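One chain follows as structure tokens, the form predicted on its own.
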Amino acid sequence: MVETIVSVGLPIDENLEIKKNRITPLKPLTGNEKRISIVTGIHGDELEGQYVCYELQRRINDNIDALAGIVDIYPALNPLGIDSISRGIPAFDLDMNRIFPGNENGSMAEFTASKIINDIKGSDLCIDIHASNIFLKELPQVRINELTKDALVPMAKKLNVDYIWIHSSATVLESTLAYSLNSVNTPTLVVEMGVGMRITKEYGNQLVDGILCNMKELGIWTGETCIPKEPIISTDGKVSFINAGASGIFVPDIQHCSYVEKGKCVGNILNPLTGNIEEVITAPEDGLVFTLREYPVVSEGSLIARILKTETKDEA
């Protein structure tokens, strides 16, 4: 059932409306039934979710007999963003996802975050699904808070995703969705994929996977689920950065999600102006190359890969 979350007057007689479709079982509801939410599309210039809600509540339709809870699917938390393919609330200048908590009493931005607040939190579990921007492409990863890891890695784990990122408190924000979720005890995956602006659908197919998995732990779902792909966990210590040092068309040299050597070249930086190369880019450590550049114009510290340091390849 699709139901209208918040609603809000704009100009010239248009609103703004948020909407989650929930599924529930055939049987009718006891009360006592496990609740999960999918969101995505807090951002609009990232589209990686929306395949992903689509193909979840496919599943769950072709197999509806096999739902014993509650599913809140909310595709577009910032419509207008999606629209206009913005990675912010247009006209408003603002990133949706540094406002939550928000505020009821507050202005339209923080009035819809606090009903979107509201509304999913006494979930069991919520998976808040982003995708990369225009620049980078990313391993399906699911990040999380140090302060948080003890309660949900065990659920990220059981994810399907490749990677489990745990970032130091410092470096969380406390103004996002993620964060002001778990803060009122509704456990909050944070996953990270693809590209901006476009939809991968081998990674959408592989987290569909991974939530159908997260549900049969909870109760949600009987049916068949596959077995969970057994993620690299790290923490921040062990991602190395490299950037550019020169501005120029990036090529790369190596595959998105492949191992590297140290000293092995990663790509180069090109003038095609003069038709020289300006730097040649090189692996600092051993390890899996989780972040790749996918826009090739750089400048002079633009962000080229993140690498997960390993000894070997075995041993990652």
Second form
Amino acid sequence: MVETIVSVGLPIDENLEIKKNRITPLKPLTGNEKRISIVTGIHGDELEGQYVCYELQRRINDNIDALAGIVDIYPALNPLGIDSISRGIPAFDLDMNRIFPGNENGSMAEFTASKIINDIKGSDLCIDIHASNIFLKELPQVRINELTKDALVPMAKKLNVDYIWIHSSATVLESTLAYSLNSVNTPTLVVEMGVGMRITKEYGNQLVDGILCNMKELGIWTGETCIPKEPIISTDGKVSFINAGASGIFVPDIQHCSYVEKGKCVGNILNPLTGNIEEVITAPEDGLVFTLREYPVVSEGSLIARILKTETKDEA
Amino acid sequence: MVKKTLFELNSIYRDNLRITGYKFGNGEPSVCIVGALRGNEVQQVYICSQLIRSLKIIESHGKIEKGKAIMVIPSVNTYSMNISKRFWPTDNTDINRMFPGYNLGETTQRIASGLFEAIKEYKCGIQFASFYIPGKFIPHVRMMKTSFEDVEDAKKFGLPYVMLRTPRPYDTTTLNYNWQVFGTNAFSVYTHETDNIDIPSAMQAVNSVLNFMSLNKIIDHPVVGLNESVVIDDKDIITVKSKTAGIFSATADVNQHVLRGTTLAEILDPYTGETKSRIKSPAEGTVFFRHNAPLTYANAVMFRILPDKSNRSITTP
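In place of the form predicted on its own, output the structure of the form predicted together with its partner chain.
Next comes the full complex, and the chain you just saw is listed first.
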């Protein structure tokens, strides 16, 4: 059943409405059912989660008898952003994932954030699906704050992703949806995969397989599930960043998700005006390129790639 | 006066991004003034330009104290300002959420780092700040409560109010916060405007900075228009929101004293012109902030009211 969880008037003949679809078992509810929340669209330019929301519902509806708990799907937390291809909340130019937990007495954005938190709170698991941004392509991965790793890593391992990145705590991240929900004991996993403004169907199907695995573990799903992939798990120390040293047009020499050896050419930054190569970018370490620049125009400092250091390909 | 390029970023098709500083006097880095960190902060650039004009005259008369150096940086994000954007043109990141910066990081982290390295040794730092909601403030000085703040120094600006604010998580990456944490006595000065130039409040800001430098014996200049600043806490200010969306028609302005129940604004139906709702003051006090965009959302912050003294946690001036 589609429900509106928050409605706020816009100036001219329109309401901002954030909706969810609640899918329940055919049998009457007992009140003891577990609940999973699938959340996406905080950033209006990240669309990978759109396909996941559709595909998960398709598979559930095709085998509705196997549903034994509650599935809440929130496909668009920032509907104005998605509609206008804006990463943040249009008009305010505000990153919605920096205003949680919000405030019921605050501004429109804070009020909306507070309503979202109150609605998701109490779920047995929340999965917040992101799609990097328009600049970078990401391998399907879960990012976990080190403060919550003990509770979340076991759940993340069942999500059928390739990689779990346990990152250090940063004060600024305390304003995110995931941090706020984890703070009120609603386990929340942040998924990053694919690239902004695009849908990678293969990654979407992979994640839906993993969501069903977690639903089965929680007793929400009794249908068939896959055996989840064994993800690589790492901390910040094993991740190497490559940033552009020059401005220009980046053309990669490698494929995303490939393994590189130290010194191998990752790509070149070209100058189409002069015909020169401004910078030859080489891998600083042996490892897996789990992030690769997708958008060609770069400035000094633009992120080109992230490499997960490995000693040998086999070990990774 | 010496004009200096403090940081430069190469670009493939645009002119290089330059952060330009104007240095007055020599010796101990005493006061650094930063104008626009965002592309829409036109008032902030204007204030710096007027400050530079004044400091040139003061310096030419030998009125900058020996051994004291002053730096003014009118604009940091010129790339955005030149194309009418608020944040960084390519990735829309906010330079004022990147401090202290990282010289090997992403582009705006490098800009923040380049700026911060050039200005972190200054004893005092002043930034002309702006609010994320379009609106008008009573001119005031704002300080974050980091346990390093010096309220008595803030009173030397002579602006009507000194506001103390408890930092929120997102504040920890601002220039003001990092200045304080790294040992600079940091102040944010708010005036009436951001996107447009308001000359009276701009000149009030210029005079307030000159007052601050005179009273700290950095320049020898007459102190003018000095108010006895009232110290207030951000948490004492009452936020007044709109219940409905529509056309915003204000009936009260900043600095106006209002009674409880006074109509501050009407929200009009954009099609029929009828009054949809009236925004009333929840307390007796002074209008500290007023929204100034013509349209409003429901639940948007329209006013901030500073209650009369008896209802504040800080009651001494």
